Amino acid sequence: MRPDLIDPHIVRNSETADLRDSCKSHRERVMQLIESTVSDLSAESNVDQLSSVVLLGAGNCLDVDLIRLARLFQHIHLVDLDVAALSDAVADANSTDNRLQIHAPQDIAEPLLAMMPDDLSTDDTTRLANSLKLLSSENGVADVPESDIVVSLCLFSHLVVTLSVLLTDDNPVYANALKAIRLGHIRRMLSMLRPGGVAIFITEIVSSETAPKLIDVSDSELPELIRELVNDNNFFSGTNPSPLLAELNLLSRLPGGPETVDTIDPWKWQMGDRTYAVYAMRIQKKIPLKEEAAPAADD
């Protein structure tokens, strides 16, 4: 991996570092939405605590309440590039015990982080058809077992931002370079899941730099607002969110593709001095139909 191209991650979770507070909002709906979601999964499975979770993209952890995970899943797969951020997270929430597990550095979007401009240049199209197949490719992450939620912590983003570095917006392999990136985030997610496990997908889509009326406006009124940004082309490269259902409608026609795709109404993110729109997806994953056994022969 690329330090210049990791550093920038790490700088930004030294930033963020201690803005938990202000993150509580968010923070809480995204542990509503875990919660409701292990509440349907353990009512399918006749459980009372799931085998474990994964998060990609840690981090910090200010997305989510490590306690309060602790009690719903045996273990908790903490995934990201940062080692300092994870370790600083598991220590400040030392009562878990052994339930957190740490992988990292890792780059969620292999070979992301490893790629120099010419992987991705149109001088050698060999070359550049391979970049596309393995930053499409449903490669995990090799030592997390398949577990039952795996959730994207507003990870999508910052991929992007990655390959901004790589490539500018008007190259012309920025498109099919951004949507292997986003297909390829959503076969891993569904790879590392156990059939009927759920995938659940965050992403910011547009923040108050480029739109000040996110800092005032309504829970109620968001949807619309996105809406209207989204229209006039004012989010964030690849978070608009049809072309994603497009790409889980392909996706749903395979075997281990998604069976259910449940849009999460938006809501705020306030993150120090910046606001943001974040909207998730809750995408349940097929169980394989059982193979029905053939007919005895007649004698």
Ligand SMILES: C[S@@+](CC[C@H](N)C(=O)[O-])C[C@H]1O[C@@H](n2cnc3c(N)ncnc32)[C@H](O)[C@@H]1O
The other form holds:
Amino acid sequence: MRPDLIDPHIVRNSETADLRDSCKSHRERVMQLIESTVSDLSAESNVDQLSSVVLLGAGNCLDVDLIRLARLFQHIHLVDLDVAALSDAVADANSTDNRLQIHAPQDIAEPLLAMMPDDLSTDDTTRLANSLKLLSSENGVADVPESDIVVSLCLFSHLVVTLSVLLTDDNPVYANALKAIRLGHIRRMLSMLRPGGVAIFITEIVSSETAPKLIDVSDSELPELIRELVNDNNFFSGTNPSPLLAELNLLSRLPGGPETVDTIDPWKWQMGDRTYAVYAMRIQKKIPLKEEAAPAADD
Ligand SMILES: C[S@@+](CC[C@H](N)C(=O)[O-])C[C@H]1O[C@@H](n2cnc3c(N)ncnc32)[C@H](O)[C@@H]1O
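What would you give as the form predicted in complex with the named molecule, now that the form predicted alone is on the page?
Full assembly next; the chain just shown is listed first.
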């Protein structure tokens, strides 16, 4: 992994580590989503406690309550490029519980954090095609077993931030590279799930930096404001829900693809002095149909 691609994320994590209090209502929304999914899956499989959850982009864990999660799962896998942020978050949770397992440093979009601009150049189309194939592949995170729930914690827009260091958005390859990263992210979440498990994709879509109306808008007015902002092209690259839904629809034709996709109403995330609009998608992975027993051969 390239230090110059990793360091901006580590610096940002150290700058935001103290903002836990301001993230309280966002954290509550994320926890409600996880807890309601736990209830649904426990009822479906008739178990008291689920086996495991994977938190992608866990970072400082400002958006989850690790103690509450430790009551719900036997194993909690925390994945990020930033070892120190995860270690501090686990220490702050004051948990000696070995349910919390750190997987870091890990590139969730591998090989994105090791790429050079030449890997995405049209000068060598074979190399470019191979790079796009790798980015869109379903390689999960090594050492993380298939889990009941995988949550992407406002990580996707930060994968796009890394892409923007490699390519400017007017580069002819940018749109395809962005699509490859988004498809790879969804495929990787699905590949880390057991059949019937649920992926919760959570992403910021726009912030008060470009949309100051977010600061005062009520929750009930938020969906309409987001529709307007998307129409005005005022959103973080790659986070428009429409192409994402189209990709999920395509994946639903594959055996390990989504069985159902629910879009969750957006909410606001106050992160220090900036307000973000955030939405989520809840994606349940298909359970393969049991093969019918072959008919007995006639004697
Ligand atoms: C905005 S933060 C998400 C908030 C985080 N859950 C928290 O509470 O601090 C995005 C996280 O994604 C991580 N990240 C960004 N790109 C990554 C990559 N390619 N692989 C793994 N982690 C990545 C960053 O280190 C950061 O912790």
